[in-house]
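In structure tokens, the next block holds one chain alone, the form predicted alone.
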Amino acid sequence: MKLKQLEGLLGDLQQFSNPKIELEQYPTGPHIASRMLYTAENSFGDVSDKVVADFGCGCGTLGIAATLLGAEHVVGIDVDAQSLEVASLNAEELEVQMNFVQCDIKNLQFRGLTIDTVVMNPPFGTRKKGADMVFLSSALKVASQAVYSLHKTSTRDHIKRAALRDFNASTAEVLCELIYDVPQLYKFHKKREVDIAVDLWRFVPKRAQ
């Protein structure tokens, strides 16, 4: 599947109708999501025929992108039941197969299922300090091959240091810097849209070596 085709399909997905600020629910736009998964597959072969988990899947954008790029099995995980309902509808609309699990990431346990690749757009930790670190730590415990994640560029040094020193990553590489368009979703937003610089990371757990 070509990049533009993937971006077009993701652009038609339903998004949050009533986002929850305490969960930092922001949609992962089709531009970023398509490039994230396309890079994971075409540069590293981490999607096609792999078992992929979408952590904090929200409306399912990253997980659905993985299915469209030929993942063998995709699991979307989120603590919010309403988000999972939208994600399930999105998967049905595109006629792709995904499984969904309602669970807090920090309590996540997989039994009998090996996850090759984790993809995620975690909370940036602006409302709940350290939320991004909980996601990264959990992802590196679960993934057998690689973790792809978005984090604010301003946290780059902190993310790399924590991944390598504390979370058992053997490598932590920024693949590119992207602009994340944050729409005016909440009452405290004064502008119609805010652009945030984010890094697309690829982490490799030590056991994958």
The other form holds:
Amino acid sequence: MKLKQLEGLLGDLQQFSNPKIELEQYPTGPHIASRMLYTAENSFGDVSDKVVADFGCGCGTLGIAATLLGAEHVVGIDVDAQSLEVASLNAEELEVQMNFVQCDIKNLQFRGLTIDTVVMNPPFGTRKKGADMVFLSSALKVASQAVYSLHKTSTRDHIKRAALRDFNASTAEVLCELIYDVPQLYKFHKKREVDIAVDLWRFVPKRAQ
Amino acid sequence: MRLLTHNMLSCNIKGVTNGFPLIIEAEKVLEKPVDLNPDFLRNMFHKVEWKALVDAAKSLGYSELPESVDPAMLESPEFLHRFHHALLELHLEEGALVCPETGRKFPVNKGIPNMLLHEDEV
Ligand SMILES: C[S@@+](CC[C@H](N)C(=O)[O-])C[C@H]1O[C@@H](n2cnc3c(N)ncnc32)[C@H](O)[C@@H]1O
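Output the form predicted in complex with the partner chain next; the form predicted alone has already been displayed.
Full assembly next; the chain just shown is listed first.
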């Protein structure tokens, strides 16, 4: 599938209608989401024929992108039932198969190393301090091949240190810097839209080597 | 939910040590056909917990998987077909997953298991 085609399909997905602020529910836009998965597939071969997990899947954008790029099995995990329902409808609409589990990432218990790749756009941790770190540490526990994630550019050094020192990553690499427009969902944002610089990361867990 | 997902889920209640595999109580089962990918199955064969898959398939009404297996069977198209069907085509749509240690039930609605914990379980 071509990048433009993927971006177009993702652009038609339904997104959060009543975003919950405390869960940092804002969607990854089709531009960023398509590039994230396209890079994972075309530069690293981490998607097609793989088992992929989408942590904090929300309305399913990243996981659905993975199925469209040929992932064999995709599991989306989110704590919020309403988002999972939308995600499930989105998958049905595009006639792709995806599984969902309602679970808090911090209590996730996965057996074995069946999951090859984790893709995620975790909460930045602005509402609940450390939320991003909980996602990163559990992603690096279950992925056997790679973790793709978005984090604020302002936290780059911190992320790198934590991944390599505390979470068992053998490499932590920023693939590119992107501008993320967190939409006008939140009252406490004075402007209608806030541009935030984010990094697209690729982490490789130690066991992958 | 496919049985491949079931094969990686375990009970996440704090203090539980034998939370795998979760016992399936099936109320509604669906079959959704997908293309068979032999290389994927050969790879998965070494990752799945076979007995858990056999029991899970039985609880969804499918008892065509052999109880004991060895890698040589991956040469058989018939075996691959059955393995594929159990792992990827059968779906638990409504029912529950039950923790083998505590008996705690995790409901499954519209194919989505609810693994959220109560406050006294984390
Ligand atoms: C920034 S949104 C990203 C949504 C979606 N992945 C996307 O890319 O459009 C973060 C998601 O994480 C979920 N979430 C927040 N905290 C969570 C937790 N502790 N466990 C599981 N999911 C969580 C939210 O419900 C939300 O859907």
